[in-house]
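In the form predicted on its own, a lone chain appears below as structure tokens.
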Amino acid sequence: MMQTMTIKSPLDMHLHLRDGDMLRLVAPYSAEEFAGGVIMPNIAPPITTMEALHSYRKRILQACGENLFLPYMTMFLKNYDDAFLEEAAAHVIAMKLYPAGVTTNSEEGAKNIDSLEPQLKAMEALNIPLSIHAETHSHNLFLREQNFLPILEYIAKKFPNLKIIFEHISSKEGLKLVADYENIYATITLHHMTLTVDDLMGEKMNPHLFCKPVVKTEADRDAVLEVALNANPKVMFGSDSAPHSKEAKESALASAGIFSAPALLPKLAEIFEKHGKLENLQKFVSDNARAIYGICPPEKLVLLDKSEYRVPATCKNQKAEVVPLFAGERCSWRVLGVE
């Protein structure tokens, strides 16, 4: 007998499309099942002017095609004056803080939290959002998420009224702090719900699932698969997809970012149902979302199939060709159709 459920209107609420030719291979995976979703701003050269912002917009429905999909914008963080701010605010759904050089493009990011302390005020006045890449320079790589907690803490406390978006939270101990502080949110990735250290590079190096913040201990990715499960109305998913061409994955320098677009909603269905969540679902890739930024995206229904789907094996076009997550994997649920 057929099992089949449909999400409303989902949304990918952490989403890299890069840009050029990268854009046109992975725009249409992201656009074709989910309603919208929240554009990362840390292409080359970063979105830091509104021309930019347009311009980058306008590539992004070009490659989505007849794809009904709404981008949420958001600009990279700099010392911009109160009147910018303004202007912005009609335009982007948050501002993303960036710590310099933490992650792809990121060079021209905040060399300390002081020096945007005018602009997180302003900010706060005109109901802008804060996104924020929460990981230091510390030297280890397994420590940088819950090294910049003070940090984050140190700004939901001067900001109270300014709503922070945790993107892509790993740790344990950066949901305690979602927990403790009213103004603090997250976005989850399917990634860390699912994976771990050992699958990095238990066995033998994969640098397809190399990815800031890294994936962690089994602690963690308990502790984050648990509050998705439940759809803790102060987390969403965002998905933190973030393609890297296939020869860029497979160096010497390996960069990081995770490809998760063809996998999401098939497994992540499959994983609700596995843990007896199934009606969970709706509210973690979209009711929450919308709650927590105030939005109303597209309507779009979304219907998924209990069947075989696999995941494909590499994602290219005449240009580019990127590997993504579980890549030649089966999965126990598909996407059968949209509306």
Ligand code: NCD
Second form
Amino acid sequence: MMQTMTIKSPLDMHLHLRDGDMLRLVAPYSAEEFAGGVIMPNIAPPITTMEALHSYRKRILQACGENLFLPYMTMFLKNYDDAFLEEAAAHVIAMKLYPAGVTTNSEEGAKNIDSLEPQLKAMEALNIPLSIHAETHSHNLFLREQNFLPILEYIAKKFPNLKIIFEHISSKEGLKLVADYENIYATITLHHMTLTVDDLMGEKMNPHLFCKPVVKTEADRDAVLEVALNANPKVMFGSDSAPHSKEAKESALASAGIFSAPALLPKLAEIFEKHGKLENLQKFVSDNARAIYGICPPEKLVLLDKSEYRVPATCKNQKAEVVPLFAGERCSWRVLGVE
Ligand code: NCD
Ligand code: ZN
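Having looked at the form predicted on its own, could you now put up the form predicted in complex with ligand NCD?
Then the entire complex follows, led off by the chain already shown.
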């Protein structure tokens, strides 16, 4: 008998849709299968005004076409005044904090946390969650997340009512911090559940698997996978699908970011089934996020069945081309339809 499953309103709680030709190319992959997603603000220039936020939201909806997809907008956290934060509160799901220089388009990010304390205090009072790229900009690439943990801990203690989202968590030390603090939650990507540094560069260097935070050891990967499979209520799915053109990736100075949107739900179903945890997928890709953020996404039923799906080898339109995660690979589940 054919095995099928229905996921109610899947959500991608960390998503880069970019702008222009790239937005038009990548948005449909997310919008066809997800009911909504948290849209990262690090386009160029980053989203820092209400005007930019509203017009970006419009461009996203346009790029989603007929698909039912709710973009949950974020803004790039800067030294905003209280009145601005109060106005923004009604229009954003979170403020995104990028330490300066840690990743794509983060140059305008925070140089130190002290300077943002008035904003964090106001956000705590206004109930605006803090979404955070938890890495330092220091020398050891593999320890950048770990080295950021004391800062995260400081924020969690100083602002106990601030909801903190530890984005794309990638290390077992990071997971321990999430367990230790009531106000710290985390998003988990497909790639941090499945890849290690050996996949990235154990044999040949594969720039399409290069991202920040960088994929780590087997022990880290397994720890991340385990909390995801168990749908631990402190974690939720956020793909961090972050497309860069094929050209920018297959170059001497490859950009960081993995484009995973075309592989997400089929691959997640495959992994959860393989580990006998299919019954937890609904929580991981939707229910946990609803509870953590207190949101009620549009109703969308996504039907999957256990039959072969092949991730596209490349995704392109006339103006842009990007190579997805697991390009050309087979997957044992596919999305059959959406209601
Ligand atoms: C992201 C991007 O390209 O925008 N890159 C990445 O490696 N994940 C930014 C980010 O989330 O760090
Ligand atoms: Zn990201």
